[in-house]
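Heads up, the chain below is alone and in the form predicted alone; it's given as structure tokens.
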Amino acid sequence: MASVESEAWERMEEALVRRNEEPIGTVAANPPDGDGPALNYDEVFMRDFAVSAVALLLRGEHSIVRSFLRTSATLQSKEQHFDCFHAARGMLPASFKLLEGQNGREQIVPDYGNRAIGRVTPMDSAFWWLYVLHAYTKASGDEHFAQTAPIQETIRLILQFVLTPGHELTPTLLVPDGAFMIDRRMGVYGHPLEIQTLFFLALRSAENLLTPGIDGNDELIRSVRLRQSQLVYHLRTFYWLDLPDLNRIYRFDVEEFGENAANRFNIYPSTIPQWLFEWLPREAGYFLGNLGPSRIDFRVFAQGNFLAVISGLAAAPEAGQITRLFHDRRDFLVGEMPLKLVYPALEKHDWFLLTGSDPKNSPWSYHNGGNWPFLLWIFTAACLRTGQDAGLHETVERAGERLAADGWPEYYDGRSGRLIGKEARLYQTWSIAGYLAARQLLEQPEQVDLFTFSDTVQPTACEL
């Protein structure tokens, strides 16, 4: 196993992007010479580097993470625009690339979605940046960096962007398809769980990072705390599903009107999928994938649920039920290569309509039921957080051996993750980093506190 870990660190080193000899991030994929990455896999992605950052911080490589944070902060959109062709003030790019500019000088070129397939714009980049900054501050003890004026301004602009009231009366964020890790059409438009839990994680990070008493930070801190408590109430009340909740939804009345309506979103019980009735364990539960008018997405989204655990959004009993679900339904959710991003896959008519008949997202492939090794790190963190780590060492070791043998693929296909993804890039950096972070967390489980929060935020009821 030591040889697998050594190879993984060598691959991480080779994936580093250097500006003036200073590492500032890791490319998304770094295949051997002659098999270079297609499309934009040679760029530094914010969400991908978040996994690299966890692995690097656990190893004590603080300076690389600090350089990434400083560099990416300079790419934030600082100007307010009133047209549709510029990134909104406060946004951070999905990725950036280092190019040789005029006179041989290196130039950083950001991508806010203007070059991406489908022209999807990132909602999650700024949230991952805040989380990485918070983890860096705790791991390194370097509080000064976060308190510098440029970093404080970056934090403020992110919060001003996402906390601005919109046309909705819920504390969740309305986002389109493609705005986060699932960057293709997958029927996740609306209020997808991953964005809401990541939003909460970012708010918890920002609360600890803002310096009180300067530049209006006190008012922002109050707003952050209020939104946290509202999110806790909303997501625990309306997104949580266990067997008692399933029974309640099954018996909903519809077309209710007024403040005392029990079925506030007018959910039709006939839309509950048949697979769920016998599949949901009696002693487990999870946060639903999405919620909106007359709509519940009952699919299990792994990253969103694990984010709920590590952020403290899930109270201790619910956090335990989430990890128990992945243990009790291991064949469905973990499989031969951890872990399944979304369960179950969209098939037949649903696949045709909701994915736009996307061949890359065919059933049990890529984002539509594929297995993603990068999730090893957050699965490990969630299991350690809830004390349900039985068999975790074996899971990580077996995954590492297979990943190394297969060339560190981006994702796996099939109902149990037996096949290398049909379009998976090899030597995918966050597959490598996910394994390294998981292995280090198992070796030093006390370090999980660097990347998790307690469940101490008190819910504040908000009227709908």
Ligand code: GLC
Contents of the next structure:
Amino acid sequence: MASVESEAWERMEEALVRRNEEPIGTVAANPPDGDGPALNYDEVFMRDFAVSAVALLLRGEHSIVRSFLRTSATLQSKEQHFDCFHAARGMLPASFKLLEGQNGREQIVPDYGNRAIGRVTPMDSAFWWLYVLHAYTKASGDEHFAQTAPIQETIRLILQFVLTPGHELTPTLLVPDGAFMIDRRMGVYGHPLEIQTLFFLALRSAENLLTPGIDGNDELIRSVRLRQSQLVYHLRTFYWLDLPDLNRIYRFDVEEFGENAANRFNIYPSTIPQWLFEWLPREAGYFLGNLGPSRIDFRVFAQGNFLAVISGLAAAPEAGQITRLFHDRRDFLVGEMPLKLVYPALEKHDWFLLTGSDPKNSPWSYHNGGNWPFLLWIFTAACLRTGQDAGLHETVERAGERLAADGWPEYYDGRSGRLIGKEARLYQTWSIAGYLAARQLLEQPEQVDLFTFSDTVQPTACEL
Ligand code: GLC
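Would you mind giving the form predicted in complex with the named molecule, to go alongside the form predicted alone above?
Next comes the full complex, this chain leading.
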């Protein structure tokens, strides 16, 4: 019988999308016939491919990643429109599909949210693209590709789009619900952690990719650096939660006016959920899920927290506290099949109101408290970064065996992730790639440097 790893590589091979013979990406899922409607799972998703890219780069397969980057750059929205119903200049699509066009010519059709269920906007795509470009450059040593004119233009348009001030006074980005991996209504509108940490990761990537001295790059590089340090300040100050912070919020005064308010966002202590009081370990902490006027989302979002670790947004002590949380609360956050996307699930009224009564996101299923194996790679990278890798090997190996036996499902359900997800696709590519990337990182832990950044960005206060 083939080993789990070699089976996984075969499946990756089957997932490749080829344009004129050249692989340019991987489909989201490649299930057996009759496994439900394809919907858009036969498309190349930018965020899903980022996980494939890590697995491929670790294996030395650089050219597929370069072809993906080149192809997706051509899909960027390049025109400035002053009417609506067009993707803003600089945006990249959530996914794209290769169609057989007229005269046998292939055509690429992007989806900016104009076809997606719920018409959700992919704010994360451009950020993942920058991160993949940075990882590709580092892993392959090919600095020329990033310096070519079309790639420099793509970088500049992304940065001009996300760095242009809106009506906000915070360095964080304001987005609608479902603008990232959680691409359904889940109460993740406003300033969700995952978008902010990805934004920071993308800025760190871009800083090293822009060629100085051309086309206004120098001014952009200055803005990129400033925004990085403002984000570090803002997130470390207002999103970080450990026991002393919880106690501070618990004793907050409210309705304070003026510059000296301690409770800047007017958080009412009665909104702290009961589960947190006994659950938060003394020696651990995490970045909160969201922050806005009179609103803290106290849920633990795994990907946003791991992104904070690998991007260097979390200072070393906080990064250690994050991975410690996953070790100390292993039963809740790692579970039988790693890893819990969001903890805890929205239930009853919260579920009804915040998900719009979404049966796919019923409590402890899918985005709402389901367990997602694609997170294995970023969990592994975060644990290696913080030196908390005890038991990691067993976790990844056991997950791989179970995934192979179950047909590589997209997600698992239940409080501890025991059941194959209610509507999980099989042969889901990022479940396969997440395992392969994790396994390779464990074999060559020094390679984690290709995908992580130091925590050396100094915070700059931007007082609210
Ligand atoms: C689902 C997930 C999304 C993913 C897509 C393709 O829509 O919510 O994050 O990119 O499937 O796998």
